[in-house]
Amino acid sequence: MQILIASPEVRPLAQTGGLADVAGSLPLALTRLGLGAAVIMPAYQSVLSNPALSFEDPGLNFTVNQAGENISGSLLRGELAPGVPAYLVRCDRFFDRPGFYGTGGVEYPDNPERFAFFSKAVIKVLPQLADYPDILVGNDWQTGLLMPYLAVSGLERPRGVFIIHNQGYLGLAPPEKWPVLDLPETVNTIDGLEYFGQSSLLKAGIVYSRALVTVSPSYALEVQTPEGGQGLDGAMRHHAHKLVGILNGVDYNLWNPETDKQITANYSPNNLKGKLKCKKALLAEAGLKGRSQRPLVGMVGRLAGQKGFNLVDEASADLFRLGLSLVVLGSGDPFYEGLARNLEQRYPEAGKVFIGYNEALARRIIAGSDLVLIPSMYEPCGLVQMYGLKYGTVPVVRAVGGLNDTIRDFAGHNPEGRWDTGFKFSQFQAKALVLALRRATELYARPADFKAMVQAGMKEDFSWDNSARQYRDLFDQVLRA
């Protein structure tokens, strides 16, 4: 079985978030199961200019017709890992830009054209690949058009599987952009791409895929509700027969406190001395002196409405009364970046905010914190809580999506000797957040019990192997159908 994974970003080639982690790790896990796997993504400016990456240009040129115009492109070849091909779709007109999707927090206005071109190009170059795929996997709205393009192509293979990493990003195209999508008008209906007067590229993937995946079982249920469906809950219920939730995995070759070279000291479940060194180093880096005996809370991720930082801001006075320290790393919406900066100004002795994306610092925060806070409004899967578990950093999360699926809420006692792994709260309210952190700080004040929870979390296994087996079984079903 040959699998081609099309994604707008793939670690380590290009990354803005967790999607790249999945697109970079899943093909390796599938290969370990004996499947053939490859990835294909746009040839962004940053990828082509990276001296650490090596891609050859074998002269595989093509043209794509878009709204009556022939646009030229080419296919570059390389490897994601030994035995795992990586392909880049090059078109300088669309991808030779400083940002993947936009700059300065503003999306490129021609994103529908850019990713329509990419999707058409993927279909166009299939015969030029080393191994013709049986399954073509799309990821999020940027590849949603792959599914209707496959449907109208008349091809028996590959068959399309579409993964939704975040249904909050709909990939909307206004009516005047419809001609560049080059699809029949009959497709732009309520049962097709139409979304409140516009066209949704994400909905294209939902409607026209052979199978539909969300990145956790709980999220598969949530997207079928008005609260979690982002206006597509009706479509999700209609296509529920082909919907499955498969939890993302973690690559423990990359995320492991025993081997991580980017943290201050290494440590293991049986020897946690290095974690205390990481904490002291993080406090020093954040300028929070004299607080090593207090619980240290870390937050790592996008600063956006989805991530719940407004709850932290609203609850800040009550949170700091608990005696904790807070270190935040993130970037995103200017409004939430402003909230974060303001919080640091109000509590300089207890809080530190780093604005930006910095993986090395993210690792130091996850390793050095006692608790990792994820108060998301919704969370399709989440990887930070799984990183936290591995690094002995107890998660405090809202019980949604993958956060709910991966954390066992501490009930106050563990009579059967199977320690729970974190703390959950249900309501998207500041008061609920404070109560969860209060429970966590109370356990922190009982060092032996807190250590037992830390060690239980470090022994959890969310490796890719189990998830990859579920994908393999799904692909089998799609090919048999």
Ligand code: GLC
Second form
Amino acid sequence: MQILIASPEVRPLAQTGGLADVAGSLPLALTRLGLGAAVIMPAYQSVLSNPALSFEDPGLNFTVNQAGENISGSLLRGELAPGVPAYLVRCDRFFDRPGFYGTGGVEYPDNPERFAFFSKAVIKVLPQLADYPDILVGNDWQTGLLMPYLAVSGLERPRGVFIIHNQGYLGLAPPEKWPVLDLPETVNTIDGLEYFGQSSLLKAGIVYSRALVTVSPSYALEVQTPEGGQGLDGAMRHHAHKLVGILNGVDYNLWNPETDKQITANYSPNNLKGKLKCKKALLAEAGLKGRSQRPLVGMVGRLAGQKGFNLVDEASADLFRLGLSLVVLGSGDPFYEGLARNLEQRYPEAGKVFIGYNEALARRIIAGSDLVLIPSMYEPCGLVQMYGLKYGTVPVVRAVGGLNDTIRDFAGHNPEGRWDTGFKFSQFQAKALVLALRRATELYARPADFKAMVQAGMKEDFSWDNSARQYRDLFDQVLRA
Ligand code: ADP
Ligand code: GLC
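Shown: the form predicted alone; wanted: the form predicted together with ligand GLC:
Full complex below, order starting with the chain above.
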């Protein structure tokens, strides 16, 4: 079985969030199961100009017609790993830009054209690929149009499977952009792409895929409710028969404190000395020396409304009263970047904020912290809490989506000798967050018990094998249907 995964981000080529981790590691996991897998992504400026990445140009040129205009592009070829091809769709007019989707928090106004072009190009180049796919996997709104394009192509293969990593990003095209999508007017209805007077590229993927996946079982339920559906809950309920939640996996070859070369010292569940070194180094880096006896809370993530940083801001006084230190790394929405900077200014003795995207620093924070805080409003899966577990950094999370599915809330005792793995809170409220952090700091004050929880988390297994098998079974079903 051959799988082609189309994604707007693939680690290590281009990344803004967890989608890239998944698009970079799922194909490797499928390959380990004996399937053939490849990825295809736009040829962004940062990828073409990165001397560490090499792609060949085999002269595969094509044109795509968009609203009557012929736009040319080419297909570049490289490798994600030995035996896992990575293809880039090159079109400098659309992708030779400083950002993937926009700059300075402002989306490129021609995103519908850009990703309609990408989706069309993927279908167009299929016959050129050495391994013609049986299954074409789309990921999020940027690739939603693949599904109707496949449906109208009349092709028997590949069959389209659409993965929703985040229903909060609808990929909206205003009515005047409709012509560039190049679909029959009859599909721009409530049963098709129409979304409150606009067209949603995400909805295109939902409606026209053969199977639909959300990245955790809880999120599959949440997207069918008015609270979690972002206006698409009706569509999700309508298509619930083809919807399944499959939890993301973690690539422990990349995320493992025993082998991670980017952290200060390595460590394992049975020898945590290195973790203390990581903590001290992180405190020094953050200008918070002398606080190594206090619980250190880390946060790493996109600064977007979804991630609940406003709760941290609101809770800040109570939170620091617990005696903890806080180190934040994030970038994204200028509003939340501002909140974060302001927090550091108000609590310079206990809090440090790094604005930017920096994987090495992310690793140092995940390794060096005692607790990792993820107070999301919603969280389709979340990878940072799973990295936290592996690095012995106890997650404190809101009980939503994948956060709810991966963390067991500390019950205050461990009757069966099985330690819970973190702290959860339900209400999206500052006081609920503070309460969860208070419970966590109380356990921290009991070193033997805290260590037991740390070790329990490190032994949790969220490797890809299990999830990749679920994907394989789903692909099997889709091909048999
Ligand atoms: P999301 O996909 O919603 O952003 P996830 O928890 O699934 O959330 O994945 C986030 C991924 O992006 C993780 O690998 C995390 O380490 C990484 N990441 C997010 N923000 C940053 C940042 N500012 N610097 C480095 N890595 C980041
Ligand atoms: C998204 C979600 C996140 C998920 C990631 C990978 O960006 O916000 O929860 O882990 O995609 O699926």
